[in-house]
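What follows is one chain in structure tokens, specifically the form predicted alone.
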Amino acid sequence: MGDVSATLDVSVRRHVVDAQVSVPLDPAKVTVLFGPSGSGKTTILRAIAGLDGASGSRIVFDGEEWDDGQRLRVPTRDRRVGLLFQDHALFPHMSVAENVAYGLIGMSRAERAERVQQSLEATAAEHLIDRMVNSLSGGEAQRVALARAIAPKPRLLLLDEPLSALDAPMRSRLRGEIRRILTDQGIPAIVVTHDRTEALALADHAVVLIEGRVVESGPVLEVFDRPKDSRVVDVVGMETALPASVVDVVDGVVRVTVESHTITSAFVPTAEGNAPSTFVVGDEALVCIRAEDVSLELPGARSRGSQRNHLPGVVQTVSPEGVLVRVEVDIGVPLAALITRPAAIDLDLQPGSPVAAVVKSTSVHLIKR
């Protein structure tokens, strides 16, 4: 596959889509195509898998051309790529081993029953070998999917919503599964999803598209949580985004107003982003926090520690997710918290009741507007 800085360069203009996508193919590493529906995500995937017969791609794997955008096309198999798509796309009238072994030409007997059993070991679902598919739960099942894609040793991995036809709790076991089975397996992967979760636990590098172009590409907690463009904001899931003015830059500290409240956000150095250098006095900045970033103390406590900003407000709603509790604040303007629920009981938080917000300054993302 060539050095750890090989990359597969992608150049899609179709329909509504018009993107440029660079992926790095270091091994284990695995990219996820992020975006709303319709932005473009299983276009790109199915233009690098060669399913589509329409001309307006150019595909370089490694410097190996297979799509030109005009005439030349390698064919989706002499790609060696594994698909695994959300409906499976098993054969139901044959057995989970007749499935695995389905893509294993050119190999004798035993060797081709050496690789199914290996890749369902990888995929921990040796012990469904002998069953038939339209017998498997659909956990089971996507096991079963991702060994067949794994068995002939692809030199990419194409997963296109892997989880979403799965329920809520069958997803939570099967996410950070598949993420070891990836990297266990050295094989480059590229996941297409609109789950922030599921981004999340399976990703190292995020590219981010909306309507069809690609905005933001970068490590993956960079792009989630330290956002460089005001238009990934929502659709990376960030809870509180509010218009500021720049107060004040002194030594990687930045103040900016909002409403009433004075906010400091301390620079975190991140491979690419906004320096506190690139903020004067006057400019117009979005104040991004997440949820999982704001805790709530009552009127009069004052946490010590780092340095925290404490903003007063009054309890809106108050809602249960799960393990956590959502708290809507309203400090002049809207703010999410998600807290644990001892800390709501303790609290004894109420719509109407009293807090003070804190947030760590390192927690506070500014983006220029």
The other form holds:
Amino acid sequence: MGDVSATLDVSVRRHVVDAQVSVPLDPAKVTVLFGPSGSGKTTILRAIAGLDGASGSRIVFDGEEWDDGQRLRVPTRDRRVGLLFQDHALFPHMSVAENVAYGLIGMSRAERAERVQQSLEATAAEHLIDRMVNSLSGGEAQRVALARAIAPKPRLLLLDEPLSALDAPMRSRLRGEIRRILTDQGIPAIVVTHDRTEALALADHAVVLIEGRVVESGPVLEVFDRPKDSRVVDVVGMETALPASVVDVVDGVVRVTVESHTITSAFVPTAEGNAPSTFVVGDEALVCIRAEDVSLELPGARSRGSQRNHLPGVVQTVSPEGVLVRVEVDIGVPLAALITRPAAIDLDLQPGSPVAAVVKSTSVHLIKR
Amino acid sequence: MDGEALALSLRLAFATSAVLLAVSIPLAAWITFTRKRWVAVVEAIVALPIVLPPTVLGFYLLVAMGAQSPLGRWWVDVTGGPLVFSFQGLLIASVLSSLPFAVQPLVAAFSGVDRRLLEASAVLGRGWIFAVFKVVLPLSRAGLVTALVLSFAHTVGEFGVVLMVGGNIPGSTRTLSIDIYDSVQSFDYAAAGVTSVALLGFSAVVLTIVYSLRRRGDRRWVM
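One more: the block was the form predicted alone; return the form predicted together with its partner chain.
Full assembly next; the chain just shown is listed first.
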């Protein structure tokens, strides 16, 4: 596990899934398998744990063959992985302590008690030790389940939609905490989720799955902010993706036309792929803009600022979204903006109001079509 | 009522229930959790005593345990006596004829245990025997009691198979139901009536226990 080059190589062919995934096994590195429901994330996770019998999967953990695709080689109980189930799957007839101790094999009573205590402390659940599990709230149960998963010191932790069964306030509280627990434990982890916030909060590395295929993988920020594949744009939550054509490339700054607008895009390339210099005049591109990167101003109020893109349009809908307000603007094509509630009140935005959408050129991401 | 017959019936029922407990827990666990396709064949064989006339089952057991059969010959070699028309032979016959009454409630109870709990057990490094004893059985207590009570009651009431395999030897194979049959044959309706009422009451009490247990189920543990 200390070997930085260690990887878990998974190749799953089952039902609609046909995916090859390579996951770095550095200590405390968290990889997210991200994608919409039905994209095969959980199938891959279950194959890694060996839960579906002969699965047609090939799984090699740090050089150790777990599954050769013919028959299940290493049974689940011998793989030494920890699995956190979506709805925790605690043993309902046992106490919290008994649940956490369940996987502690070959220890004396005293060692077991100590390990139970340590694991519950790690997940901030030590006060629950004597409770029966059916008296726990959703958040408490998930902490206990995580303690149970880490207690036997697994070589790999698998988390299946760890927060989806919780209500919103509990979800946001546990999100940061799970990240801290995973880092503290120093165990590589794979998290399955369809929630963008969860992926960004928990993971270092992201693998995006769509319809059973891996479409993109890389450092999580890069995948989410600068997707290379047009199919990923949608699943990572870039609300606006407009077809455009390149009209001008000067000093790494690309200008494209969308409908009647000219939009400027500039970014510092972080990896191989869609660096602006790879665009030439006449290329077809997809302009991707996050709603939170779009600000709105009243027409005529245009200030002399550094933003390059001022796109006049008309407000279509205004809908509150938590502390923010989502505004759909028609600039000839639909564009989504996410602004604060006071800003929306200040601008007196109503459907039909004329506005200008303002976007920094570094917030405009281009993908080749 | 014939005290000796009552004692024998109870002894047989206790012994049958004990053997069935040991046999049907692993069998039911295998039926419930295996991925083998031919599990249906095993289930059908286990269920046969429910649909077969007891005389048919009794006939085959008589042949299988008779002095001419390998099992019967082996038994004579080991014990010096025949297996048929003995208590031991009767026990084997009772176990087989009551098998579905023990296995089916257990399979029903085991099937109700959330599969993810077993997956959690495997991921935590435990084998299936550990999982059966620590997870499956504690969560199937109602099914376990139902299986025990039904196999006990069914053995007390068994007639056809007992008559075929055990005959009517006082103290050895003459159970309560044989005693009733005997009393009727010799026109002693009063004795038959007393024993029948006792069995009727016993059966009603047993079934009431089973149904009230089933009503309570394991709902306490449903989260």
